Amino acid sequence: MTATMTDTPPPAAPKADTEGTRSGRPLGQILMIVAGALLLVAAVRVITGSDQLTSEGQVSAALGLAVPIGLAGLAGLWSERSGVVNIGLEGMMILGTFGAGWIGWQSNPWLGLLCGIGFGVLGGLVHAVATITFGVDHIVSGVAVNLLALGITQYLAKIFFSEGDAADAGGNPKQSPPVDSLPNIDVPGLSDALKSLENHHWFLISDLAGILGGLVTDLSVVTLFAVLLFVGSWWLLWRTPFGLRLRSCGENPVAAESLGVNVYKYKYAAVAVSGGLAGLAGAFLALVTSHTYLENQTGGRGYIGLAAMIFGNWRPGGLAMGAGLFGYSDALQLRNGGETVHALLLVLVVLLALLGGWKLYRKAHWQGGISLFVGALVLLWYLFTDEVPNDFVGATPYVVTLLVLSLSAQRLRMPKADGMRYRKGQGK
């Protein structure tokens, strides 16, 4: 039979899930800028002479630094993809620090690391309840957060760390006593050739050497658990149903909802789990980084794992790349003081005439031109000084957060329905 103007057209295919390639970058244009930053830092370590700039030590302790970072960013990524905003990741963190050190000191570190999660799913519920349930502001919330955790952690640790057994292991009102040790990882020869490598100063061999040395020597099992999150993650929430399921609930919840999805129970899982994964970065600093519980441990770092999960476009893979860069210029501030950062203003100078030169190109005469001003006053205090003062060292991580923040502001696409207010029904 022939058809004819009236005969009713076939259904169009279904539009295959394209979200994530669109607000990511290709591969190998990834791969491209790693290398090009490699060889960046290679270059600039010849220059100034400064040997800890990719050193197996300086990438040890960023990586080490840069772990806790990079978890409280995956939380808050799990959160927004469901379009809850979370603010309250750095109490959710000081609540896993306090249960790590606690269950921790009186049982064992891998009891802690559990406790640890526990307490920040705690955390996580409240926060959801009270936007998911109840409606209320999420900036808001989080902030409430943030207050409770810091206040029920101080009150909780006079009580517990400051009398009887635990002031008689060490304990006070300010932290618990000390905690066993988790297990660390060296790859059995591949670090001590590596070493070796490194100690030649070669350009980029060595530096690739201290690099990889840094990744597999003294490694926290903690760490490695780490890191299957951030590809667990991934996998999970890109490629899968459930993650579809919940990636809508983040951009459209009513569109979701007509297709038969619960968005209550979706943006409650992704917030639980939001808050074990912060909980676990406040672990780790109990159990790995001071094998004690500290008031105040966290020190911003769950604001600063929200500013590396906005570099990295929503995204586990450039939410890596951002904790890493942080973490990287912490560890430069607190091993290596004024000449290392100093060396790294050699750095800051190339990439600000990159910067320049592209905004000029592009037109953007204004931008490029200022960018171009700010280098050449970076380079003038380069080449006049021969250190950094104290002052500008400790305050390195959140310059770069800042700087790190502005560059990328204008390709970041956040969740569409990101801090929304959901009631169930509203489509109807």
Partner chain sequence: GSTSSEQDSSSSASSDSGKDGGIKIGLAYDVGGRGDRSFNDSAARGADKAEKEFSGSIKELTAKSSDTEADREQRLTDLADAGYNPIVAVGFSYATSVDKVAAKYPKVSFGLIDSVATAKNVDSITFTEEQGSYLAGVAAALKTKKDHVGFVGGVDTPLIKKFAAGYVQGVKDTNSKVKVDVQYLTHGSDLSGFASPDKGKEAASGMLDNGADVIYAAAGSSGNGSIEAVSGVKGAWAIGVDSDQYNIPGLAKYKNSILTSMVKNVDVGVYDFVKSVQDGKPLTGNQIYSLAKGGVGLATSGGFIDDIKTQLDEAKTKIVDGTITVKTTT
Given for the second form:
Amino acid sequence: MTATMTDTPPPAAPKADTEGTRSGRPLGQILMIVAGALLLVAAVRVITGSDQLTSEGQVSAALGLAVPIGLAGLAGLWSERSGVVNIGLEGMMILGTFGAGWIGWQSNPWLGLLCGIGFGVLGGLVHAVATITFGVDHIVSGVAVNLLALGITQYLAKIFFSEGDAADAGGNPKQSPPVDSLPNIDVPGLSDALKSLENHHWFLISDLAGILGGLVTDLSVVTLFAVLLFVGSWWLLWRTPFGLRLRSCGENPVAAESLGVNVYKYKYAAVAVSGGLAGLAGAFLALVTSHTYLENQTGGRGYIGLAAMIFGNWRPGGLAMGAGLFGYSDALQLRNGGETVHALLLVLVVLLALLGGWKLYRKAHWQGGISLFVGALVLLWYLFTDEVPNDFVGATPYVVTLLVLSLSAQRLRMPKADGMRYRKGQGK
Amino acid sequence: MRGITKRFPGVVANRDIDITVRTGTVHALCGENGAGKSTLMKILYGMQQPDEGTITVNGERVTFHNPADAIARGIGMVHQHFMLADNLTVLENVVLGAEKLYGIGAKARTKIKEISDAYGLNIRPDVLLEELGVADRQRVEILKVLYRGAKTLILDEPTAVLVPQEVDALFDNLRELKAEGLTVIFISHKLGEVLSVADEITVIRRGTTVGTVEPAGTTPKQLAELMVGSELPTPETEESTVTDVPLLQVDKLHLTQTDLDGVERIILDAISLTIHKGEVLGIAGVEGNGQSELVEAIMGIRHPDAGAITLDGTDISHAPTRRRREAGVGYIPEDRHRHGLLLEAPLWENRILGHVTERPNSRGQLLDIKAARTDTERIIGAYDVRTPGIDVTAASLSGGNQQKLIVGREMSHAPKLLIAAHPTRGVDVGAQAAIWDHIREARREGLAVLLISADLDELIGLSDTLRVMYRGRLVADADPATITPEELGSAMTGAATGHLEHTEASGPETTEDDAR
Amino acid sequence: GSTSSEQDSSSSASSDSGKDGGIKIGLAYDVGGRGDRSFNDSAARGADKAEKEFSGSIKELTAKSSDTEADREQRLTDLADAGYNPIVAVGFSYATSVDKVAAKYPKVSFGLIDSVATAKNVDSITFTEEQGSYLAGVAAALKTKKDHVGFVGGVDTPLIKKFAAGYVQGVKDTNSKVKVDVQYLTHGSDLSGFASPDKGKEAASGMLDNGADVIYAAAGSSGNGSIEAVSGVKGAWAIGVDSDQYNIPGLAKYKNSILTSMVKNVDVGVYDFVKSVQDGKPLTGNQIYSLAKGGVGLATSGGFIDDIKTQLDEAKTKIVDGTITVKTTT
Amino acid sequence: MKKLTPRIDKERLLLGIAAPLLAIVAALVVTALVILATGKNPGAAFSDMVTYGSASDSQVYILNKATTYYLAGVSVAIGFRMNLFNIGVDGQYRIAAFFAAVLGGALTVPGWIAIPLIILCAMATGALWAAIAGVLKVTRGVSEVISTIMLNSIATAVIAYLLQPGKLAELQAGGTVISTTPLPKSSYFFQIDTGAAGVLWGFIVIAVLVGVAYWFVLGRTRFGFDLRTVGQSESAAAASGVSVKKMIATSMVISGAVAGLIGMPTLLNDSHQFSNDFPSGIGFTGIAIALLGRNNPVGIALGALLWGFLERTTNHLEFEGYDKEILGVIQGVIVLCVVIAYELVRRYGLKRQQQRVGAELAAQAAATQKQEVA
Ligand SMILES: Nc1ncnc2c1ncn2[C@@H]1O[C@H](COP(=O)(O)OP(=O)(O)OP(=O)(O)O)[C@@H](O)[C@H]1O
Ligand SMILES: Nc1ncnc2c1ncn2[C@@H]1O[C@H](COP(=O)(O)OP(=O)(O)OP(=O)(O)O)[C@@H](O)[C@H]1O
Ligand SMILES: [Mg+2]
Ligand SMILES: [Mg+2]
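Switching conditions: you have the form predicted on its own, so give me the form predicted together with its partner chain.
In what comes next, the whole complex appears, and the chain from above leads the way.
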């Protein structure tokens, strides 16, 4: 959002061919990074004996906690790729939890899921009307949507859940009656085999087994659906004409308009889908993790999803990593708290040392020095304590996000017309 | 197009316009800034809807609700301002909106290469658009239209950012297109080009058609007078007022920019220049060759890696922008909306902008609102800013009047040095003459001016000294008294660098021979 | 202008005239209110019983999550102004406001649940959660087969820490070999830990993965998640809290995994207090509803702890006669 | 803030009033429909709100609440004026109030020294916390929206860690409330006892002073002009000689310092300690109020009063048998309507102005032509 002063195209100097890197990093590089991270974590696990770092339960919990964040982030991605900033995700999620709980307990969870998505879409449409039709500032409208969604659901919950049948079935003003569970999927045999491998605590192999096991054991259908949505969104947005048009609205809507793209339509579609995905994120919370609507159930996950999206550079892959990071650290603190996070400090030390070395190598002395210094401090912390205070463990994801963003924010590239007002026929 | 009328709040952009374009011809539209040319074409392209009037294509009455309708009728448009998305590839930019034709994958790529080869456009489909320069972007725009199989091409001021040699290449392309039976509608202010390429010329003045002429038997002067409705002003400099007191000295300025991939680009390369009191130094160059960055470096908005800037004997290389302005640097930015005005603020606040620390705008740390308002009234009178009052927002003024306000503001603080980037861009003829007069008058009183302009006539007419900038370097000097726009143009493309190399090393003793 | 009480007294006089003469009970609930299947509901039960018995009337007001001191004061004041007496404030967040309002209305009797007020006309009704939790610890230690149990707390507030302290002590006193995991879901002013079943579930399954097989959750509705996680593991037990969770419709699916619940009989406290006002001898000071008085205890629904009844009774006796003092902090 | 020529003045004033009026009418209609839909009588509800809200004790309540909300609104508005979206006001005021309470509890000096120290401590803490986001934004380009969201949660964790018996807090009698050491009586802020209507917090004076300072600095000083310039156009500001980065950091710090004041009315006039039920979420209320008041010092005051009024009266609605959850609906609808209404009115105003400019110019042109003819 900061202004670069000149907007004229750069001198047409011949430049190294960078075609390979234009859609993020090449696959090989990504695999290298993933492999490196895995090795590092496996090593730390063996050194510290914190088997929880890569246990099946840990990974499975991380996945469960990451799904709503990831879906919220994906919702943000759709909206922002079309040029509409959506800080109303939280509100749309709340609508999703309510819709899912409300219809879910009266009929069945599948209809609840649909209704959650539908309520989310409604929230998205409110945001779309305000920002696209009326040209209200996107953030302002998002804040209003959040307020409104909270108000309406609290009001309706009071009316729908605290009297009559609902109350008899276990509802109250803050909670819907319970909803039946959606089915879980388990790959028979595979899970057990992986589990036994994991229990050997072999270097790397057990880690891999734990991670894979976590990913295939007791998987909710909605989680599977969410994964498909990620892949599907990537395909739709980056591989189809529809996606190209949608993204062009976020990059340069006037140009899109000049080529016959109905920008309003695409923005509306994107924000509605965004609302639906946020609604699904809410429905996931209500149906999969709690089996009931609960007031304040979303607990700021809409905002976290937004952070994960920015973290992921407005791309599904990066976003999935961001959401995974949040889910993982959240799961860590819930399942083991201090001790495991303490082990993670060692990972942080290694990363900071690597970063510092790299920066020094690139002659960025200041940054390198600071990284090494912080790394040394963390190392001292690691050596002189046995666990991280529990109160801080909860803050791990936030601190990590802040750290990562401050190291990488300058490499991020948001859609160029993101958050800008667009009026048809007013382009220059 | 018959009886087209289009009103905007406060402006009638088109008033009862009639225009007929024959198939297979190049038809030029001329008219001064704001005459309504672009609006008319946007109507033809379906981007705007006329309030009155009808459009007939190939004998059939049509109504275009949006560009898609027009595209379906074989009409394509290259806009005055590029309509490209930086973060998409060339391929994506081209196929956008026309995915039905060849998809968005390999087939489309083949088709693009095919068209590119057929017209010699030399386009690589898979580079990110942001890596392209102006001329390349222009070609992408044309390819976009061809890709859609347009039978009628609208080109809105395609030559404004091109140097003469590139213009020639473009015109060759146009003739080729015409030969294939395509119709081209072509807008330009540059009457010479218009006469050389068009089969027919329609002139628009103040929103209405004033006539259609054949290029044969029409002189540029006649055409211009038709456009303006009166005698043309010229930016002639009278007697020289150049003194030998150096006011601004720029010494070996060097600026690089590292992009995200760590690639370092040189933006300004060892720029050295001196402007004396009473001198206007003009810098010619195709946009994007570092002129904007040079201006911003002198203003202190960008921080060069090396080099020194001396203003009137004091070194200001590291002074912040505000100190430079206080030291007497006036600034007319190239983009008045982004850098010169607060569009949603009233005029009197815009009068304070940039000079908040100076009288009469403030006393000590406090604003002196009363004095600022009074002075705004004075500027409006003295510089003929047409406005109902000083409390309207800057956005509601027309471009020319906005520009006059900026000039008035900058001149009101007795600048020693005026940096004028495209001071008359998008400004009508009357205002243009007034702005030139103000610059000349101040020059007489010892003002030094750094003038950047894409309008070569303006540049040659106003400057005492001319330098040419190419790829971040000052590659040539010229004497404005003798040089022609064409000669200047060839230096601007870098085509003439070979000849000029020694001039750059040996300083300002250049002659017109070198420029040729 | 006039204060709202002056306006109110005229309007409410007419609206409540139907049940003139009976006792007018005012209830100010904590967030959640009647129907929360937890301690608000329990308070409501006590008040309902009194209402029926003394043919009085009830006015209920409920807190919202964004309440401040002023809102709680307003709620109590509104009730007092409208002539309600006694007024019961349900929840420790009313502690300060009860003190303030009680001082303003010396003739009205106030009841305060879960905290202690200083004003003279207030009956502070508190419960020895640590004693009940001690029993839960005893049950857990006796039922664990892996010598490993867990405690999930919603938020690390002092009240929840009391539960944890009693539980840990109960476990250790019964079998010092048993390992106890303690985990809070959120910390400090982040109260979402009381309403995040997913977090409750993950915390519990973390403990189960680590080998625990009895898990006691004092975590509001997050506890539902813990119970669900436990129900997914054969042979593992969950211990509920506040009310008898075996009988809660929302948890019916998991009731065979609910070993017992540490119930807090808020209804008894409320009823006693209303009755004392009805009798003209309002209770004041701090009424501690201990294990001895039946204020806390273990639910027996499902009959899963019938086999260890003797050991539990023994522990109970020890607590009642003072042989064992249960700590309130760890 | 702007002195206007009378002609334009009137129309602008009308337009200025039109937006909130439009919004409130729309909100009333929606609310009435919602109440009607639940089968209850909206008329009676509204009349109860008006009579109850105008009672003297309600007025005191509203003023006290508005004091806090006003400070929150101003704090957010300072950011808004710069195009900065300071979601972190919430964390800033909580952590500021916490450390101020710790300091206040530890101080044994007389009140006239202690109170300013406590207030300064709060402002400094808020400013520091906000500065983290500001510095990250200007040096590392981290969006303040995200960093302040993160900092809110981190603030919660820091407070949770320190607000424990044995660290910086103590357990209160009853064993359920943890709080910092209570302030000594001498450190209480003055208050006005209005008898039956209750006690009016003296901090309202500070809130008014903050409002005046906000108006004065923004509208009358060079600094304020620079700040507004950056808010309207960063590129124009940089070209005009404002250091945009410095300005962003500075305004973030100022916003944080004002945020530090938000907890002070509660701390110094009411609770006198920071406990685990210290009000939270007021930063978000501040956003709504700043939007409502359009970042204008008087507008924010009206917004804060409206919010206080709504809370007071919907609390009482429950007493009359309505669902008090209607509050959230009213608030949400009002904010949404307000932002849309402002946008519509703004657009209409701009169009009007352009039309007038056009008409004026046409008239001038006609006049000159006549002269030429003559
Ligand atoms: N969207 C719009 N809203 C209001 N006025 C407009 C709009 N577009 C154009 N105008 C006005 O209509 C008039 C005609 O503009 P147009 O762009 O057609 O001129 P032009 O002949 O293309 O000028 P130039 O040579 O500068 O490109 C101008 O006064 C312009 O300001
Ligand atoms: N995209 C746009 N949206 C809204 N209004 C516009 C737009 N473009 C131009 N205008 C309005 O049109 C009017 C004229 O603008 P423009 O800068 O094009 O003037 P112009 O006719 O070229 O002026 P001049 O003849 O003085 O150069 C102004 O009122 C301006 O606000
Ligand atoms: Mg123009
Ligand atoms: Mg044009």
